[in-house]
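Single chain ahead, by itself, as structure tokens, in the form predicted alone.
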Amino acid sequence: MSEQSETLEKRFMKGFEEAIPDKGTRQILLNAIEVFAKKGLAGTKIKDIAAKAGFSQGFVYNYFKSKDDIFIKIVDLAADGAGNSVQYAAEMQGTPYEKIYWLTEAFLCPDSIAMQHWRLIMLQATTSEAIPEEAVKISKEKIKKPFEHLIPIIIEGQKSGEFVDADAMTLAVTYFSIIQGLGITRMQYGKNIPFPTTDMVLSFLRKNPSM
């Protein structure tokens, strides 16, 4: 992984820590994500989250009233984090392709919080009827944030000749669909499954991928 991608990955986690300063709350949320991903919202109980986090049920209830409250908080963080992760890359010094390359490399990192957790939770929030109404509302309100930061990079790359001449929104949708799909695959099969390289993932976007 490049130095720039490592910087982005660290910034992902820093953003999470800034959003949730309390360590206990962070530990509950991070472990709850794992439980929700494996059991789904309907199959998850507070005792499952508490056991995974190494806490008592009473301790978890000191922070959250219910598993729905935990899930809603995760979705809110996921929606903000998805947009912020692209914004962090957009603010870096480099060409449009370099910025997206570094972002993708950070997403593909096996331990990336953005890759493993946020994308899957956002997908669940927009597709399952069992999801709390508040979670669906948050996801719908913030779903455009990543596109708002990625599309300008794509347009800039098209102007410089780095990216193919196609509708920028379509290219952005394609990019996030690939990233989200890879995130779900990693959650289902673990870190050891063979993954495409960053160059492979971005081959659809480059005007001259062999160069």
Contents of the next structure:
There are 2 protein chains.
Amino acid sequence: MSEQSETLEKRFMKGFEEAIPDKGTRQILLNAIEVFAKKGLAGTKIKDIAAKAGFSQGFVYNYFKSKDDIFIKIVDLAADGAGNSVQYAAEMQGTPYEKIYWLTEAFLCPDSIAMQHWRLIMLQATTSEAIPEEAVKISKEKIKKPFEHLIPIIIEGQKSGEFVDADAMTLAVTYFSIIQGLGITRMQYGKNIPFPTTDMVLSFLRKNPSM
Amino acid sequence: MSEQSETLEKRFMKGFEEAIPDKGTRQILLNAIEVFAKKGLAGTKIKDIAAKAGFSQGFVYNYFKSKDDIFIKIVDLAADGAGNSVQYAAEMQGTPYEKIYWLTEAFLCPDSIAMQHWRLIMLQATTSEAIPEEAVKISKEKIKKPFEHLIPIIIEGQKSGEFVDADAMTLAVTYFSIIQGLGITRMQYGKNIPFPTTDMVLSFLRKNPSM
DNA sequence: GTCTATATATTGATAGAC
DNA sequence: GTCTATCAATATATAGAC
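To complete the pair, please output the form predicted together with the DNA; the form predicted alone was given just before.
In what comes next, the whole complex appears, and the chain from above leads the way.
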């Protein structure tokens, strides 16, 4: 499991470095992700980000023209990351269940703190009203991609008889909702809380769950 | 379903009126709940709350001594509300599955916008670092009650053979995580998104799901 | 009771020093 | 390149007017 989710982490970081060539910009973004996730957009002060990145407050403005700008960029990257993860799973070798199993473990891996941070930021972008319009627009647009890649996997599993015959979109919504909820629980209570097995998480999807 | 969840709503409001006898204080709190849920603590300005409640900005300070104070009070009420809901389900007549079925419908009822607002505020209280210490303390303390009331239901269902034989605490964590995730999805996409049936939501819990 | 006006503090963003 | 100093804007909380 850890080997596989390292692959996903690496994939994330590789895409990140390609999208953001400049090292200083990356340094600010990486630190801003964590602060935004923990304090929210309005609760985050430029000083917090700067301090965490090891810069002075004013220096941040050499890289970004505003706090909103940093946030929008992160929402953009996070939305891409979610879509790419599912696409990666869709293109794997294996049965539909194996693909979703792998994806689930990658999403919920307790060592992928970064993944939970991305998700909390996407959560703000989709539930908060105190968010720049462009961030809302981006997240609405890019949220489609995970669904577009997950639904074919679900349909394939239904054809092979592995998965229940409910509406595929409903199952996809359910899947991402459950992932979201469990991811938040991970953030709240950390590593050592009783946590369901991946098989248990996915039992809503399977015709004959093995448990 | 709607009849039953009205009961839960009524229960919420009744407890609320008992806890907050003063009408003006309630008026501010009820409006603050919605604004805090949508904008977060830091993103909410006293002016927003005052405007929504139909007061001037300064007038709010006749009822509360600070913004943090309002937030802390709401966290306290929300945490109680969650615990009371599960307690109410535990004390119902019926099989364990019927109790959890009813609770799930009450939690996820698309007309209970208030319920989703409480949950978003509890989410802030448990994931954000930009939150008054007392709110954190209260939520940590009161989060135990829902578990204390849910676990006996689960164990009862396991004894009767309705539920799977996994660790009861793990099942409870899974249950609340799923509720949390689905509740957020409801907030994000509203009423008209494809949504799982309650039976589907609870299939992780049942030995022989009927679907 | 409720509002208006204001003092005080915080912070986002700029510009100039080193 | 990076920081310090500062301006301008916004918000909290208070206090006094009606």
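These figures come from a predicted structure and were not determined experimentally. Here the rigid core means the biggest group of C-alpha atoms that line up within 1.5 Å when the two forms are laid on top of each other. Residue numbers count along the first chain shown, from 1.
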Report task. Note yes or no: does the Cα of residue 53 move by 2 Å or more between the two forms after the core is superposed? Result -> yes
Query raised in the report: Is the C-alpha displacement of residue 160 equal to or greater than 2 Å between the two forms once the rigid core has been superposed?
Result: no
Query - Is_shifted residue 26 between the two forms (CA, 2 Å cut-off, rigid core) - result: yes
